[in-house]
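Given next, in structure tokens, is a single chain: the form predicted alone.
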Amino acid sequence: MTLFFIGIGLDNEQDITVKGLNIVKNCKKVFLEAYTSKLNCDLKKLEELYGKKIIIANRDLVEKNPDQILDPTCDVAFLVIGDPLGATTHVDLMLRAKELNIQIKVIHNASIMNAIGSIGLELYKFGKTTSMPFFEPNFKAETPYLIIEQNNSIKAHTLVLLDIKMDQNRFMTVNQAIEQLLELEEKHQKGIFTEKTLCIGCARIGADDQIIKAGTAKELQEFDFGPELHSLIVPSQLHFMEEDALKIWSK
């Protein structure tokens, strides 16, 4: 029996690959990981196309109580928005399956990590990707600021993934991310991220209504990107073709 890790893309029920769809139709159990990302369609749309009842897998189920998923008696599909191995927690589930001698197979799909190529920046010029969590009264993560600084030192672009709290239906916006980075700049005073820093804000990449906007941090802070999901890119030194590409998104 096999545990299939199946990427279902970034937008809606139609983004699953033909290979992935055929596997889902033949699995006895189908789970949807529902805490690292969010599709632009509801569960019923998936179930109608896939012809299967889908079980929502929250973080507790996947990380603490995965026995339902790690079922050695039947084929199981574990659906992941984007690509299946974009989050460390899914690698952990894969390792647990191997310990139980459950066969695994991965069906890849588009993720934010490669879909940002649509912006026109060269993918191989990106450095470390970082995540921006919501600031809390007693904790303000400085890692995103430091990663931007490190990437800048090697002339690499930075992709900043923005916080998602599915249980609270709370999704960080480009505007909030910029506000937090400016607050960190105010603290460190290194000139790493100021109101004049060139940024690219992205919303709903891969969807028909995706938004890509390039401009200074101040300009993007005042721009309405609409509903989730958002991400932020802080480019470093640009090639002239990258400069031309960003002119498209700065209008």
The other form holds:
2 protein chains.
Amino acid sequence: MTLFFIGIGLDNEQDITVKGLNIVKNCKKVFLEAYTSKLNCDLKKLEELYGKKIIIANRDLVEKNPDQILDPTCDVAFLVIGDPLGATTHVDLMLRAKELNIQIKVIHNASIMNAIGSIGLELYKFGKTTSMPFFEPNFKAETPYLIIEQNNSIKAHTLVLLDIKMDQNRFMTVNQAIEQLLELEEKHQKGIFTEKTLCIGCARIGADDQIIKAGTAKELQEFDFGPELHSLIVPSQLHFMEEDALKIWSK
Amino acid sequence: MTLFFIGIGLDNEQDITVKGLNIVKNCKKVFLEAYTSKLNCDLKKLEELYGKKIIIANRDLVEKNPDQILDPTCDVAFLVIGDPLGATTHVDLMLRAKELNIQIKVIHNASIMNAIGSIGLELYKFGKTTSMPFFEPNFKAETPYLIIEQNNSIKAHTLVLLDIKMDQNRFMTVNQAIEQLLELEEKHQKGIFTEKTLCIGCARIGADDQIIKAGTAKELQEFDFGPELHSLIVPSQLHFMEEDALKIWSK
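Hand over the structure of the form predicted together with another copy of the chain; the form predicted alone is what we had up.
So here's everything in the complex, that chain up top.
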């Protein structure tokens, strides 16, 4: 009996791999982790392709009450948007399975962390990734600003992943992320992220209507990227081929 | 008419996505970029699943003579092991297509750069990626050592990709990579990579017989990881959950 961690990619039901699809079809239970990301298609589309009923796994189920998932009596598929182990969230579930002697197998897929290679910056030259949470009146997370500063110190680009509040159907836009970074700049005055900083905004990477737009922070702040999910890239020093690639998205 | 850049994942023919497979079946020409990586299955397996003849694209064809690929008269599939745009190698081909007004579309997939999430270190905390070339008598690349030093300075982990010489059927092992890093340490004496440095060696990530092994450089140097492809991870400061995850691979 095996717990399969299956990445289902970034766009729609068709992004699962052939290997992943064959496994899902043979699992007795199929869960979809649906609180850290979002596909561009309905649950029904997944169920049609898989020929299976899908159980939505929210954070409480996965983190506090995972017994349904950790079932030693049958093969279970745990579907994750993107790649299954992009964050430690699911490493915890993997460790629990190991403790219970449940066999685990990971079926990899694209995640935003490699798919942003399509903007033309070298993936090799990305430094640490950071997440930008929505500012609260009494808590304005400064980590993204600090990570950009750290990455700049070694000439590494920064991928900023933007907040997703699935339960409120609320997704941070590139525009909001830029606004928050400018607010942090206003406070710290280190010249890490100003209105003149070159950056790249992305929306719905991997989808047919994906948008990639390069420009200064000020320019991108006024640009409409359309529906979620958005991400922001703050490049460090550019190679000439990276500059050429970015020209495509500056028009 | 479109040029499709299609990632085919890391292990075997089954790792293509359903979307990718449907596209390949409808393309008139199908190329496989076969000089930067290697699958664990034969070309025949791909051809059987796709129902297509595959043309092997070596570096000369892609970089010096890409006219066959840049064909405005029909849909063309350009298959890349892993994700199609993990390195700027193929960004160049994308730019050439744009110049010729050939439409391009990217079908993403897993690459080693996100699949290493399965070792249990946070992908967020990886810094720049580096490649370790085979040392030549008159050229011993020092970049990997310098990148580890840079990443350490911001407490970021380092993924070291190991040299692949497809034309010679020669692939660097974890053991060789460690030997070369120790040689660089011997020269620079900065304490960046010693026999006591904790590291993680991986082989055939994504395959059924993948190996992940954590230990000191000295311990891993004596460990047999089996056939290619290998990679090495040099972690920086660990979070307690990362430490827990690594214990699985230390046994």
